[in-house]
Each structure stands twice: as C-alpha cells, then as structure tokens.
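Next up is one chain by itself, shown in structure tokens, the form predicted on its own.
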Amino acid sequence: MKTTTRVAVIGGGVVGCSVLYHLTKLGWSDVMLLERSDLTSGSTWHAAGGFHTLNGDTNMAALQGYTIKLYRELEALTGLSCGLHHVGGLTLADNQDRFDMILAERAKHRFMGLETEVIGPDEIKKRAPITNINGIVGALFDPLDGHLDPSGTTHAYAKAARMGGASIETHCMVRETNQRPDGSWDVVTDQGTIHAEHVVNAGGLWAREVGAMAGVYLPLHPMEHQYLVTDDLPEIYERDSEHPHVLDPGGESYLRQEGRGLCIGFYEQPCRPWAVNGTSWDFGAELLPDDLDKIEQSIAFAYDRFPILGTAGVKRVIHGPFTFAPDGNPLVGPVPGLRNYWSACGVMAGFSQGGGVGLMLAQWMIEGETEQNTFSLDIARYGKWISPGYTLPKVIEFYQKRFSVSYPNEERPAARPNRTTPMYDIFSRMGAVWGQQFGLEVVNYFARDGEPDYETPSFRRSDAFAATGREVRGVREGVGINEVQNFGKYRVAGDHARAWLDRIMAGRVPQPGRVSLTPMLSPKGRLIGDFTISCLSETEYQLTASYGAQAFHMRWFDQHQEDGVSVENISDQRTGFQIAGPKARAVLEACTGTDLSDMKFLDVRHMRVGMTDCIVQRLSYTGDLGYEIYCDPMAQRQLWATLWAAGEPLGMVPFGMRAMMSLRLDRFFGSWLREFSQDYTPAETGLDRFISFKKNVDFIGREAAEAERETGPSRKLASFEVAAEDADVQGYEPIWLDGAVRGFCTSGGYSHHAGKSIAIGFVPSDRLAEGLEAEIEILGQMRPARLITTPLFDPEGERMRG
C-alpha cells in the first residue's frame, strides 16, 4: 500500500467509487480509496437499485439526469455490466394537489430538456396494467426511469477509476485523520499511515464516525428502510416487455419488476431511526430483522393499489439502513472551518445521484468550482448551529414526507422553533405566522383575529394572500416595520480591509459614511453573492447578504484570508429592524430628535435611537423610502418599544417575508438563489451595473466578467406581467416564445401594490423588448405574458432616493 496520495477517499460504496472515478476522469490519477471491508459493504449492497430524474430541485434533477446517462459510458469504458433496465416510470397523482405537483414538475422538465409527459388514467392502465386506477387523476411518465445492479455498478465505477490510475485498498480500516500545520492530512489505518493532501469523507453509514475523527459534525442520520420481493407472477413474466416503475406517493410506495416478480418498497409513517448513538464498526454485510408490522398499513394500501400483490408470495424481505440529511439532499463539498477536508455523504439516492455527486466534487476539488449551482447539496447550507438534536427529528420528518406533495410555500414543523430572536414572543402575540431560514424563525406574515394562524400549503394563492396584501398596503401608504435579523452580517476590519474588499468584491468599496451594492464573483465569473458594503470607517466595514448563505460565504472569506484584515460573522451579534414607507423618515426623526433630511440614499451613520446606540443606513429592499437600523441583540426589545411608540400613531404595521417578496417585485429586485446564484453571471442578471471595471484592482472573476462584457450574454433577466388566475409563478416555469420554450422563470408572485401577477425570468438577449408577447406555463396552463421594463412603483426612484 502506498503511503502518500493526493486524495484519500474514505468509503467504498457507490458514492466513494464515483468520486474516485471522477477525480481520475478530470485528470488526478494519484488518488486512492480506503474501505474497511469490501466494496459495497455498507448500504450500497442492499439498495433497491432504482433510479429516476424526478426531483423538486432542478439542479438535483440535472445531476440525476447526468448520473443515469453515465451508466452506458461506464459500461463501454470498463466492459462491465451495470445491469441497466430503462423501463420508464410513472408517478401517480391521486388528488388535485398531487396532480398540480406533477404539472409543475413537467413544466420544469420542458426547459431542462427532459422528455417527460403527463398522462391520464386510461394511459396509465395501458402502461402499468396491474395498477388500480380508481381515484387516480393522472401521472407523470419519465422514460429514463429504471433500475440496475448495485454491486455491478459500483464495481464498474471502481474499475474505471483503476483504469485512470487510482488505487483501491479494501480491508483497510481508517482509525484516525490528523491534520498537519500545512493543511494536509495523516490518515491512520490498521495497515499503516497515509499522508494525503486531501481527504474525502464518503463514509455512508459511518460518515458521522469518520467526521468525528476530524472534529466535524455531519448532519445526517440513518433510517431503517424495508422493501419486499415477491415470488414469480405470470402477469409479470408473461409480458412482452418489462413492467415500468410505479411510484405511488399516496401509498408511500415504489414498485418495479424484479426478475419474474415484483419489488415494492415503502416510506412508512411509523418509521424508525437506526443507530441513534452511532453506527457500530462491526456492522456490515447484514440486514436488520424483518419488521412487517411497521409497514402493515403501507402494505394494505399497496394491496388495494396493486391487487396482484394480494395473491403473490413474498420471496424475501430486505430491511436495511440508509442515511439521510435533514432535507434529504446530499452533503457535498469542502467542510467549512477545515482545509482540504471534503464531504460526499448523505446521498440517500445513490444510484440516482451518485454520478452527479462525484462529478461535482471532482470539479470542486480540481477546478475550484462546479459547473452548476451546488447550493442545494452544499454542506455549507447548514451552519454551526445544527446539532444531532435537530437533525434526528428533521430526518424522521423528511422520511415520512418523502413521497408527500412538496409545496412551494410549505413550512414543515419538526424541530421548531429552534433559533429565535428576542422579538419571538412579541411577534407571536401580534399574530406572527412563522417560517424558518437557516434554523432561524422568521415572520412570514401577521394574521389578525379570525384569520388562520397557519398557512395552508398550496401551489395556488394561499390563505396568506389577504394578510400579505394588507401589509403591502401598510408599507406603501404609511410605514412598515420588519426585522433585519435574517440578513447575514459580517464585520471586516483592519488596515488592509479596503484593499481586501476591493479584491474579493467586484463592485466599488464605498467611502466612510456611505454604502454600496456589489456582486461577489467566482474565478469563472459566476455569482456567489450579492452584498451591501457599509463603510463605518477606513478600517471597519459591515457586509450584509443572505442569512442562509452564512457558512457558504464565511468559507469563501476564510479561503481568501489575508494578513492585516479580520472577517467576523456577526449575523447573530447584530440585529434590529428596517422601517419603510413614506412615513419612515418621520418615525426615525421622532425617535432621534434629529432632522434627517440631510441623510441621503446609501448613507450610513452611527445614531442613537431612543436609548439604543445603532448603525442606521438609508436603503430598503422594499424599493421605498426606508432605513435599516442595527443594534446589539440585548437592546432589540428596547429599540422595538421606541420605534413602535413613535410609529403606531402614524399607522405603523409589522410586515413579514411574504409582503417583502411582493414589494420587491414592484421594482423588479432580484433575490438570492432565485435571480442570483452560481448558475448565473452578472451580465445575465443585470448585476454588472454594480461592477467597478474602472478600479485598478484584479478582483476575483474580473477576467471572466470583462470577457462577457465584450461578447455580451446570450440571455438576460426580464420581467413579465402575467395574465394569471389563482396561481402565480414560483420558479422554473418555462417561457414560451413563438411556440417554443426559449427561457424559464426564476421567481415571481403577486404585486399587491399594482394588483398584477409578475414573473422574472431569462429570455434570449436578442428578444428583450418592451411589450414582447410570451406565454408562461403555470400548472399546465399557458398563461399570456407581456415583457415590461418600467417598475410598477416609483419608476424614477424618487421616493427611494429623495
């Protein structure tokens, strides 16, 4: 066994072997994999082996599509069979909400180039004749769905990796991972110590234990999962072709042909977590005891949906553990706070996602960034606040909701409330209906007496519609107040702070007392942040950005740390409120006893508001006259009392994120992970107007941004007025021009101020023109849309800037 390597991958399941293969595919041959037993000896060997492209997250769906298409390439490369069965798959809808979901998914697939189709009950019966179609509204058919041989596929990855120069050591138990001062690692095994530049944790069922060796907590947990294989059935083996997969969300089951019989698995409600206190190193190629009582209700439902099962004998029961993250997506990427330590864990759908995960991680390691937005699987989507006490109930919730309808406005309740601000009880008494972001409770809207205190999940306009409209009108006609806790906030200080910001940020760094807006770019010119920079002095700055991107952004800052500058995450050390609307200045003047007519748009200053020392800056995401007021969390309740006492006589209303997202549409303001993400560039999104090409600094991403400036982007964001009915754009709906899909929506909603449905999305740059006629597909309906360029509120920015 060699004693040095560029990369040591720990774990020999399908994900570890995929990572190893993709590292060699992209050019790194000095890589090795360490497996404590045999390849596939974790959860890989007993997996059902199904694969599909359906995923509510379009980036995950794209990775799944890549994975599925990769298998033929692996077979051709290695000469090994993956045991592929491309039989197609049906996802059944037994009520209107489920049907709305598959209509929304089908719309997304159009711009992704996936050839899925929505079919009715009669067609379902033709394709899957064993299905009882009573109560079925329709189904989504995906021709790429299928299944494979888990062992054969894993060994194909392994052989392909070896062909690329990788080495694989089985029966090699990792005991310790110890980091050297230079950032490299000593991986201590029972066969000796290996010095590795990088370590990849692909430990699967043992990922928590492997992470603990490096002092890392990975938010994942194994769950028991059970599926059955029937005896031979003539209705199956006498068919001319293999039976397609059938996913029955209503029955929490998936079904496919297995040899001459059927395989059916369940995501049952009385589910059971496994190895709560840690996975034993002695566990391996064995199964858990059968527990048919746990899936009794699911089996009964399946017998009704697929009556053939009632006469089928059970050949075997497979009951084994799989790992899940709290939201069901993988945990991939560089682990924040550690150098050269990478995660490839929590991949519960390894044969749908493993190839894409391997590709993304290899690109990340070798090229420094991935070709597409990876935030939905980035381990940095969770922060230091997460704990096993949070992870376990969220994983159970995800398992139970695995086949539930995924609504765009759904707020799932497990492990909540978790993190709250000092305003939680005050806002709750005022009727707050809460959402959450990055573990923090955030007000979505305020319900009045007689209104529901829970927003019913829906693809259509929800029961929050009236309350949201009321809050929007309160802001536009008077003054509204909203917390600023859910901004990520960073203190940048030191003699070299300005120079460092000039290199990290693409935009202008403001002078003392001023604020600027700037994109932050990757080396390839992709958006990795949209920031507000507030210059408090020549040596101290406050940055604000998305609250949910804290770990993501701090990892980037840490990777680019320099002497003479300190960067501190103060997201939870600095809180406060924003006030917005035509009476906002009057409220602030009443609280400060100061004439603020000289405080210009994008000014920032220290100010005493009542008894509270604050940082106040003049800007607002509402697009209205507004101020952001920051204070110490210990003073937040006093600051609230001061602002509310001054504002209540002027009709001040509290407002939440539902109103905020409606207000921003009036000015066509983009939003992080909607209009702005790693998928897009500044020129595509319009953020190039904030890039300072005049500054004499080689800022990160400058070369790529200048190249795009010369050639121009092929697509650009545009805003549309949509002739919607009871459903507005949520995101990723296709935009049709001249009878063809030519773009897609990034977000949208209802402008309560203008009384119009608005969509924002990408269209070809050469088609941008006021009044462009288009159609946007919303829940299967083609809705007329018209491109608009004049903001719906304060088009000249007079109120915002005046």
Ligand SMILES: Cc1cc2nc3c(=O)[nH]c(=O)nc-3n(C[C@H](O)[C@H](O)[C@H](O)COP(=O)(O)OP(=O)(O)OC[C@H]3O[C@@H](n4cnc5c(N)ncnc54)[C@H](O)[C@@H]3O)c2cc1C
Second form
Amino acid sequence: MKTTTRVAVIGGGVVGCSVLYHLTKLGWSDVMLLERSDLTSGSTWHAAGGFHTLNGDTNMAALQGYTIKLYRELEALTGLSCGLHHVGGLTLADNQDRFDMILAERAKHRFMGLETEVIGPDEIKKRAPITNINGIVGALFDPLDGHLDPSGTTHAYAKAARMGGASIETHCMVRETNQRPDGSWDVVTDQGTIHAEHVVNAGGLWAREVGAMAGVYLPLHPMEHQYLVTDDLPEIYERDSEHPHVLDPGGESYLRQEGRGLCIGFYEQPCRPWAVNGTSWDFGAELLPDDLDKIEQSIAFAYDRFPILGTAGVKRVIHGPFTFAPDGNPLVGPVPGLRNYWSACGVMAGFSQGGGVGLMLAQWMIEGETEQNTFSLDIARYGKWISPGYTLPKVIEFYQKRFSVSYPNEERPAARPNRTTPMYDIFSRMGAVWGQQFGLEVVNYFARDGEPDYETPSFRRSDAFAATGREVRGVREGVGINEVQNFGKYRVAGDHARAWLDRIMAGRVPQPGRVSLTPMLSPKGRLIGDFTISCLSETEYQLTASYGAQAFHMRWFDQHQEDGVSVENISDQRTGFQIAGPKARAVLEACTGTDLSDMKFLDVRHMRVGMTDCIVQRLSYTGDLGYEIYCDPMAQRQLWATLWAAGEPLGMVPFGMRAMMSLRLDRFFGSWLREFSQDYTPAETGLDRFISFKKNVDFIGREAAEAERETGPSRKLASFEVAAEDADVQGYEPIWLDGAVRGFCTSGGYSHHAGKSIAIGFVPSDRLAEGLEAEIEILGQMRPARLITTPLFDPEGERMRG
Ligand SMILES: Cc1cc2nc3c(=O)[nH]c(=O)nc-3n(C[C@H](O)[C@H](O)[C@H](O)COP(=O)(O)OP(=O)(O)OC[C@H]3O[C@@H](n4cnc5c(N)ncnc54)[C@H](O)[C@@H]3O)c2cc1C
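Having seen the form predicted on its own, can you show the form predicted together with the named molecule?
Now the full complex is given, and it begins with the chain already shown.
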C-alpha cells in the first residue's frame, strides 16, 4: 500500500469511486481510495439502480443529466457493463398543481437540451399500459430515465480510475484523520498510515463518523427505505419491449420492470430514521428486516394505480438505509473551517447524481472552482448553526415530501422556528407570516385582518398577493420598515484592510464615510458575490452581502487570509432595520433630531438613533430613498420602539420579503443566486459597471474580466414586461425569439407599483434592444413579452439619490 498520496478518498461506494475516477480524468493520478470492506458495501449494493434527470433544482437537473450521459462513456472506456436499461420514464400528474410543475420542468428542459415531453392520459396508457389513468391529468416523459446495475457501475468507475493511475485499497479501515500544521493529513488505517495532501469524505452511511474523526459535523441522516420485487408477470414478460419507469408522486412510489416482473419502491409517510445515534461500524452488507406494515398504505395506493400488482406475489423485499441532507441535495465541497478536507456525502440518489458530484468535486480540487454553480450542493449552504437536532426533523420532512410538488413560494415547517431575532414576537403580534433563510426566521409579509396568515404554496400568484401589494404601496407612497438581519455582514479591519479588499473585490474600495457596490470574482472571472462595502474608517469596513452565502463567503475569505487584516463574520452580531420610501428621511430626522439633508446617497456614518448607537448608510434595495440602520441585537427592540414611534404617525408600514422582491423589480435590481451566481460573469449581468479597471491592483478575476471586456459577452441580462395572467416568471422559463428558445429567465414577479408582470433573463447580446418582442413560456403557455430598459420607478434615480 502507498504511504503517501495527493488525495485519499475514504469510501468505496458509487460516490467515492466516481470522485476517484474524475480526479484521474482531470489529470491527478496520484490518488487512492480506502474502503473498509469491499467496494459497494454501504448503501450502494442494495440500491434499486434507477436514474432520472427530473429535479426541481435546475443545477441539480443538469448534474443528473451529466451523470446519466456518462455511463455509456464509462462502458466504452472500461469494457465493463453498467447494466444500462434506457427505457424512459413517466412522471405522473394526478392534479393541476403537479401538472403545473411538470409544465414548468418541461419548459426548463428546453434550454438545458433535455428532450422531455408532456403527454396526456391516452398516451400514458399506450406507453405504460399497466397504469390506471383514472384521475391522471398528464405526465412528463423523459427518454433518458432508466436503471442500471449498481455494483457493475461502481466497478466501472473503479476500473476507469485505476486505468487513470489511481489505486484502491479494500479491507482498509480508516480510523483517524489527523491534520498536520502544513494542512496535509495523516490518514490512519488498520493497514498503516498514509500521508495525504487532501482527504475526501465519501463515507456514505458512515460519513458522520468519518467527519467526526476530523472534528466536523456533517448535516446528514440515514433513513430506512424499502422496495419490492414481484414474481414474474405475463403482462410484463410478454411485452415486445421493456416497460418504462413510472413515477407516481401521488402514491409516493417509483416502479420499473425488473427482469420478468416489476420492482416498486416507496417514500412512505410513516417513515423511519435509521441509526439516530450513529452508524455502527459492525453494519455491513446486510439488509434491515422486512417491514411491510410501514408501507401498507402506499401498497394499497399502488394496487389501485397499477392493478396488475394485486395479481403478483412478492419475490423479494429490499429494505436498507441511505443518507439525506436536510434539503435532500448532496453535501459537496471544501468543508468550512478545515484545510484540504472535502465532502462528497449525503448523496441520496447516487446513480442519478454520483457522476456530477465526482466531476464537480474534482474540478473544485484541481482547478480551484467548478464550471457550474454548485451552491445548491455546496456544504457551505449550511452554517455553524446546523445541528443534529435540526437535521433529523428536516431529513424526515424531506423524505416525506420527496415526491411532493415543490412550489417556488413554499416554506416547509419542520425544525422551525430555529433562529429568531429579538423582533420575532413583536412582528408575530403584528401578523408576520414567516419564511426561513439560512436557519433564520424572516418575515415574508404581514397579514392584516382577513388576509391569510399562511401563504398557500402555488405556482400562480399566491394568496399573499394583496398583502404584498399593500406593503409595496406603503413604501412607495409613504415609508416602510423591515429588518436588515438577513444580510450577511462582515467586519474587515486592520492596517492592510484596504489593500486586502482591493485584491479580493473587483470594485472600488470607498473612502471613509462612503459606501460602494462591488462584485467579487473567482479567478476565472465568475461572480461569487455582490457586496456593499462601507468604509467606517481607513482601517475598518463593514461588508454586506447575501445572508445565505455567509459560510460560502467566509470560506473564501479564510482561504485568502493575509497578515494585517482580520475578517469577522458579524451577520448575527449586527442587526437593525431599513426604512424606505419618500418619508424615510423625515422618520430618521425625527429619531435623531438632526437635519439629514447633507447625508448623500451612499454615505455612511455613526449616528445615535433615539438612545441607540447605530451605523447608518443611505441606500436601499427597494430603489427608493432609504436608510439601512445597523445596531447591536441587544438594542434592537429599543431601536424599533424609537423608529416605530416616529414612523407610525407618518403612516409607516412594516413590510416583508415578498414586497422587497417586488420593489426591486421596479428598478430591475438583480439578486444573489438568481441574476448573480457563479454561473454568470460581470459583463453578462451588468455588474461590470462596478468593476474598477482603473485601480492599479491585480484583483482576483481581473484577467478574465478584462478578456471579457475585450470580446464582450455573448448573452446579457435584460428585463421584460410580460403579458402574464395569474402566473409570473419564477426563474428558468425559456425565452423564445423568432420561434426558437434563445434565452432563459433568471427571476421575475409582479411589480405591484407598476401593475405589471416583469421577467429578468438572458438573451443574446446582439438582440438586446428596447422593444424586442419575445415570448416567455410560463406553465406551458406562451406569453408575449417586450424588452424594456426604463425602470418602472424613479427612472432617473432622483428619489433614490435626492
Ligand atoms: C433501498 C434503497 C434503494 C435505493 N435506490 C436507489 C435508486 O434507485 N437510485 C439511486 O440513484 N439511488 C438509490 N439509492 C441510494 C443509493 O444507494 C445511494 O445514493 C448511494 O449508494 C450512496 O453512495 P455513497 O458512495 O455515497 O455511500 P455508500 O454506498 O454508503 O458508500 C460509503 C462507503 O464508505 C465506506 N466507508 C465508510 N467509512 C469508512 C472508513 N472509516 N474507512 C474506509 N471505508 C469506509 C463504506 O464501507 C462504504 O462502502 C437507494 C438506497 C436504498 C437504501
């Protein structure tokens, strides 16, 4: 066995083997995999082997598409069979909401190059004749769906990796991972110690235990899962072709042909978490005892949907555990707080996602960044607040909702409220309807008398529409107030703070008392942050950005640490409010007893508001006259009392995130992970206007940004007014020009101020012109859209700057 290696991958399931293969594919051959038993001896061996591209998260769907297309390549490379059955699959919709979801998915697939098709009940009956189509509205057919041999596929990855120079040690149990001062690792196994530059945790069912060896908690939990294989059925084996997969979300089941019979698995409601206190090292290639009682109701539903099942005996029951993260997506990437330690865990659909996970991780390790936005699978989407007490109920909730419709406005209730600000009870009494962001309760809207105190999930305009409109008007016509807690905030201080910021951020670093906006770029010139920098003094700065990106941004800052500068995450240490609207200045003047007419747009100053010391800066994401007022959380209720007492006589209204997202549309402001993400560049999104090409600093991403400035981007963000009816753009809807899909939406919604449906999205740069006629496909309907360049509110910025 080698005693030194560049990478030690711990775990020989499908995910570990895929990571190993992709490392070699991208050029690292000095890599090894350590497996405590034989390959596949975790969840992998007992998987049903199904794969599909359908995923409500577009980046995950793309990753799944990559995984599925990889199998043929793997077979050709290794000469081994993955046991592929590309039989195609149908996802049934038994109500209008599910059908809406299918229509939305189909629309997204158009620009992803996936050839899915929406079909009606008669066609369903033709393609999947064992289906009872009573009550079925339609289905999505995906020709790429299918199944494979889990063991054969894992061994194909392993062989391909060995062909690329990797070594694999089976029956080699990792007992400790100890970091050396230089950041490399001693991986202690029962076969000896290996010195590795990097460690990858692909421990699957034991990922929690492997993580604990390095002192990290990985938010994942195993769940029990069961599928049945039937005896032979003539209706199946007498067919000329293999029966396609049928996913029946209404019955929470997936069904496919297995040999001469069928195989059907369930995501049952009375589900059961497994190994709550940790996975035993003694658990091996064994199954859990059958438990048909647990899936009794699901089976009864399936007998109705697929009556043929009632005639079949059960040949085999497979009942085994596999792991989930709280949101069901994998946990991938560099683990925050550790050097050279990578996660490839929580992969609940190893055969749909394993290839993509391997590719992303290998790109990250070797090239320093991924080609695709990985935020939805990045382990840094969770912060330090994550704990087993949160993970377990969330994983149970995810399992139970695995096949539920996922709505764009849905707020799932498990493990909430988790983190709250001092305003929680005050706002609750005022009718707050809460959402959740990075563990934090955030107000979506305030329900007044008669308005719903629960927003019904929907693809169409929701029942929060009226309340949102009321709050928007309250801001535009008077003054509104909401919390600034849900910004990520960082204190950057020290003698070298300015120099450091100049290198990390692409934009201009402001002078004392001033604020600037700037993109943060990766070395390849991709957007990894859109920041506001407030210069409190030459040696102290406050940065604000997306609250949900805290761990992601802090990891980046830690990786770029320098002497003479300290960077501290103060997101939860600094809270406060923003007030916005034409009367915002009057409210602040009343609270401070000062004339604030000299405080210009993008000024920042220390101020006493009532009895509270605050940092106040003049800007607002609403695009209106506005102030962000930051204080210590201990003083937040006092600050509230001051602002509310001054604001209420002026008609001040509290507003939530639904109103905020409508207000920002009036000025076409982009938002993080919608318009701005690692998938896009500054020139594509217009954030290049904030890059300081003049500054004499080699900031990260400069070369790429300059190159893009030379050539110009091939696509650019544009805003559209859409002739929508009861459903607005949510994101990823295709944009059609001259009868062909030429772009896609990044976000959209309803501008309550202008009374218009607005979409933001990418179109080819050479088509970007006022008045361009387009069509946007919303829930299967082509909606006429017209490109607009004049903001819907305050086009000259007079109110915002005035
Ligand atoms: C009943 C059932 C049906 C399923 N059906 C499907 C399906 O149809 N399609 C699909 O895509 N997915 C399915 N899955 C999920 C799938 O099995 C998992 O997504 C996948 O196996 C995860 O692979 P992994 O490599 O992450 O983990 P694992 O397979 O658990 O592999 C982890 C490996 O790490 C090794 N290891 C752990 N600790 C150490 C250590 N300290 N030292 C050395 N080695 C160590 C283990 O021995 C193990 O081999 C199903 C799961 C179940 C239970």
